[in-house]
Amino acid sequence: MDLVEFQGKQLFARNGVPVPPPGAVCRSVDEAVAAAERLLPDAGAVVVKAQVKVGGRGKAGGVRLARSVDEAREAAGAILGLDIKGHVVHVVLVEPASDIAEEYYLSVMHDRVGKGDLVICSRQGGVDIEEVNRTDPGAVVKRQVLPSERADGLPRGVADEIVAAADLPAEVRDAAAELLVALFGAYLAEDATLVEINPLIRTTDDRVLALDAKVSLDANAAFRHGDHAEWDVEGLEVRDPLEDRARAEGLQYVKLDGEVGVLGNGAGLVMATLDVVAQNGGRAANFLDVGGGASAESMATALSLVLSDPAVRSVFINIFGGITRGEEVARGVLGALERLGDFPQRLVVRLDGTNAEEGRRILAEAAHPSVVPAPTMQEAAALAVRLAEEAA
């Protein structure tokens, strides 16, 4: 799960992460006028930012300083509804102003390749971190944390490391490296698989604050925290449709923006599906994994999400059969096609694994004219992308 600024910064102050004062969360103009005229008397200025799971909010004009406070109802009407890449605003922090004297950059992130932590820090925050490692990577200080390294959280020795590697100034290194300690027993604490504070600032006294966060939660370990259901608040974007469905079903889908469904059994499976189609000239529309059943039931739980897509013009399933056997896959297939009824659509199937002979067999002797077998996932991405281009 993934939480919007105001959430992150929540959590960040429950586990010691300095954040500046706190603000308003407001989903109206009339919210966001009356927050301003409640903070402006004591910070003189505030700042109206769209609370939306995506970065770039200050190009696209999502962050606004406003002195008034007429400033800040044209701040809140002009961000309230705008469509940041995708995504459409519908609440906005109101907070106070900071007295900003430079901008850093500071994150822990679970490291899948080196099977530990990442810990990245940077003197040039409040920019795209990826854009700094690109133009200028010696500005960039990474340092991977081994689980051996941190059975009590960071040690502050290494936090020390990591700022002072970073040349944070030495006014605010001992502040950093305290805040660098709490943030990643946040990390810990929170099961997260990323935190990151951008920009990290250093105050005009010498303070340092968390001015925004990032924050993603492990859903694995959910049931370890009750209280984060708090956030999974509805209103603060509108959320597919169909990825709300898929999640009632306790089904694996995202939506995307192509028109060949996907669906396959194993998350590194449909990744890999997702790739050979994009390979063949074609693009995904989304990412569904069924998990390990092939009944008919679970298909044509699957199969009906993904063909009520209206961009879907075709559908590559891809299962590899291990535990599930090839003819399950098979019958599980009709049983579904039984269920679902007449659909415009034509479904890949490409079976491999245990018993997936058996499983060909069945789909090749049902002949059902909605259905195309393919031999290797390969031949399956190039025939779906090419029926979906027919369909067009």
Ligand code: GDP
Given for the second form:
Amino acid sequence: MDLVEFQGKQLFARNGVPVPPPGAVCRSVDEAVAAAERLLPDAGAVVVKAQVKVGGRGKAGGVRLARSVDEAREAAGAILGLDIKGHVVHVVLVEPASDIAEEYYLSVMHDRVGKGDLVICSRQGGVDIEEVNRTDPGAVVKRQVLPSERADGLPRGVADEIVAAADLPAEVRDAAAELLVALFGAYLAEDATLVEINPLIRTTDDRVLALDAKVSLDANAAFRHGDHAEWDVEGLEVRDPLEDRARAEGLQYVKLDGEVGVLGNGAGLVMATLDVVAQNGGRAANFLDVGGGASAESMATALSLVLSDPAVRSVFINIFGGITRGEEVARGVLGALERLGDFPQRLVVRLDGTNAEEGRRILAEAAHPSVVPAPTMQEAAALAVRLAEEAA
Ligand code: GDP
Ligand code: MN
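What does the same protein look like in the form predicted together with ligand GDP, given that the last one was the form predicted on its own?
After this comes the whole thing, all chains and molecules, with the earlier chain placed first.
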């Protein structure tokens, strides 16, 4: 689960990572105006910020400074409803503005290749860090942290090394190292996969603050964090309705841009299926993992979801029988078709693994007009792509 900025800042604050003074989360211009009226006397200026889960809000006009209530009204009016890279803004954060002397970059993320965590720090922040890494790689410090090294959190000595290597100014090194230790603690305690601060600012009075917050939480650890559910709020931004439905059904579904609906058992197999569709010149319309079992019921739920996507022109069902045997899968598919009634798309079914032959025989005997059996993954992909083209 990805958090929006104001949620990320809440997570930072409760873990001792310094953030600007709390602002107000507003869903309308009136709310933003009320927040500005309350905050401006002390703050002098407020910043109005789009709360959407996408970067580059500043460049897109989603971050504005306001020095008066009128300016705040105008800013909120301009930002609410704004479409930032496909994310429509429904909520703005109105926060006391900070006085920025310099902008840095700091993040901690999972490092699968290094089998640990990765801390990235740069003196050049507030800009696209990948771009800095391309044009001036020396300015981006990357430090791997192994699990054995961080049994009690990130050692202060390591944090000191990192901020020194990034050449942060002497005046703020201590504060930045302390902030990094707290940030790493937040990352561990909250089971995050990413915590990113861009920019980490040095204020004109030499404090360091997280001016922005990007946080991804590990969904597989959600059971350890009952309190994270409160951040999973509806209506922050417009989500794909099919993804919402899939979530409600407990299916692993991700909407993609193509025309070939994809359905398989096991995330690895589904990923491989997306690849083979692409290799055959097609584009997958979605990722959908039906999981271990492939009962008629779960198959029907999954299929109806895929078929209700108007972009889907053909469907590739790719099942490898393991514990669930081939004949059960075949009956699952046929049972699902019975429940679903009529639909225009054809389904290419590739069945392999335990009792696959028996499963294929059942499908062949049923001779359902919508089902096109295919012996291999390669042939199935080619067929599904061709059927999608013909249906266009
Ligand atoms: P992003 O564009 O989505 O990454 O949004 P950020 O929260 O990083 O804000 C973008 C830029 O707006 C920052 O790099 C700052 O330069 C500026 N900005 C954001 N908040 C403030 C603030 O409180 N005061 C000032 N002066 N500038 C701010
Ligand atoms: Mn930012």
